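Take a look at this single chain, the form predicted on its own, given in structure tokens.
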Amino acid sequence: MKAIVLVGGFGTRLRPLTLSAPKQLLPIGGVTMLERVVAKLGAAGVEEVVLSLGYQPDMFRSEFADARCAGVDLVYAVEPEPLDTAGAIAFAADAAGVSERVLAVNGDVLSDLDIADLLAHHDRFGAAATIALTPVEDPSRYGVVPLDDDGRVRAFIEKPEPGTAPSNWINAGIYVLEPSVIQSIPRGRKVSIERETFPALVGAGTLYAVQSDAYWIDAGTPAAFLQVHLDLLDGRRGTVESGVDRTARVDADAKISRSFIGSGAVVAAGAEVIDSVVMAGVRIAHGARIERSIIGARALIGDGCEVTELSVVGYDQDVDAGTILRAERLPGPDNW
């Protein structure tokens, strides 16, 4: 089994973190987001993953220099220009010589969906494509997918206006695609799988879907990125993960609560870190307070700083002593 993982986006919602690293190379509990995605695929029997690359492709090559990730072989397919979701899938398939059925996965989706069950349903349906669905409270940000009783997709409604969605079951960004679907995607231009490919399959009656309430999150926003970490600490994905890396140095008079502290990080006396993510090599000085925020690698948080309310500090940033950041990003948009 082969899979195509879409990792070509610019990660604009996670800036300034993604000014320094592509979204899928950001660490989640000390392991890159991509490694968590690929490990899930490998556990389901996938032996080769084609990475559909666009933004900073050389960083992926450098991170996985042996073309292996989580025990799975990697193939790199670098888009010459952004081709949107379906266009990226077709380009990656062509570049890697994929001619068989394939799994396609959004690289910022972390899920405990049963992939074997998805494949089994796909076979039972006799579908050209089968998509995984997940329930959400507010479906207006996503593609809403109403179904017939037999699992056939009746419509594909991309980002409906709030309050107008016929269902709260949305496209989870995990697909099984037959070769005929890949072959039908036009080459050489942008093609959206949500707005063009899937509606065409609905018209042909060959698009099916499987509903699953397994753990699922789109980790592409600061709020979701933070929530992923809190979920790991709370054991929502099974085993509770340790929050403080063994190489971090936390003073006995510092307070760490429900937070990830990365490798080589230093937390000084009197500092507090609550419900937050502190990446590798960060230094948090005396009396600083970090709450519900994300601190990028190698940043320095000065004495007495307050960083709260989902603030995001980018890689290698120095925050002067006494600075107060509430719901802010440093550097800000003017420097993006």
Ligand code: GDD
The other form holds:
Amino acid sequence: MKAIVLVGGFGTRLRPLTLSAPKQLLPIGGVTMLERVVAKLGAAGVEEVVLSLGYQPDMFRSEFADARCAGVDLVYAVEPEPLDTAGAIAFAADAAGVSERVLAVNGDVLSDLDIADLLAHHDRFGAAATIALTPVEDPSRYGVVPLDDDGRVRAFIEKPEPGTAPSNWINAGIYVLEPSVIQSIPRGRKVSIERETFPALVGAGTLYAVQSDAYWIDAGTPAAFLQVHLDLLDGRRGTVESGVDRTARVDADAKISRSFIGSGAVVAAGAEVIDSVVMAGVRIAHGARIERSIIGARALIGDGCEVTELSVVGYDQDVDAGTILRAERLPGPDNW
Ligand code: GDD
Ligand code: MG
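So the form predicted on its own is up there; where is the form predicted together with the named molecule?
Every chain and every other molecule in the complex is listed next, the one we just looked at coming first.
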């Protein structure tokens, strides 16, 4: 089976990290987000993944120079301009010659959803397309999907106004699509699968969905990106991943708690890192305190800095000694 993985977005909500690398090439505990997504598809029997690329495609080509990722063959489909989700799927299918039933996946979703179950459900109902659903507390930043009793989708409401969603079951960003659906997508312009393709299938009565409360997270915001790491450290996804890379150098008088410390990072005496992500090659000087924050690769955090409350420091940033960052991004929006 083949899968199309959407990885062409700009990753705006994860800036400044995504100024240096596309969202799906950001490391999650030392393994890129994309490798984690593709490994899951591989485990479900997918043998070829078509990467639907737009933003910074060359970075994907050099990261996976042999066109293999997590044991799966990669095909690159680079859009000339962003075509939005359905436009991107159609472009990728045409570029890679996919004419059979296919899985399509948002490239920033990490989950333990059962793909075999999704496929079985799709077959059972003879659906044109089947969407995996997951429950969330606040559905307003997702696609909301109310169902009939028989599992048929009653409506697809992308990003409803807060408080108006008819259900807290949302589109998990994992679909089975029949060739007829891909053929129906108009070519050569932006088409949103959430706002155009799925609502049309609702009208035809051929869109189905399957609910699952397996682990699921869209890692596309700083809060969620941090949460993915904490979930791995806490063992919420089965095995507990170790937080401190073997090649990191942490002084005996530094305190690290519930955090990922990337390869080659250096943490000096008296520094504290709590509930945070510190990427490869970062240097944290004496007495600095990092809490609930993300430090991009190779950044330098000076003596006595405080970086807290979901602050995000970009790749290669030099943060002067004594700087206090609370709920801030460095560089900030003025420099994006
Ligand atoms: N190739 C390509 N071209 N990829 C794109 C484009 C495009 O024009 N636009 C977005 N993408 C990719 C992103 O890189 C990401 O992997 C995926 O498509 C989804 O885009 P996001 O920007 O992350 O969307 P979202 O998180 O706001 O909402 C989507 O995901 C939710 C679940 O995580 C929607 O599908 C919602 O309905 C869904 O609930
Ligand atoms: Mg997303």
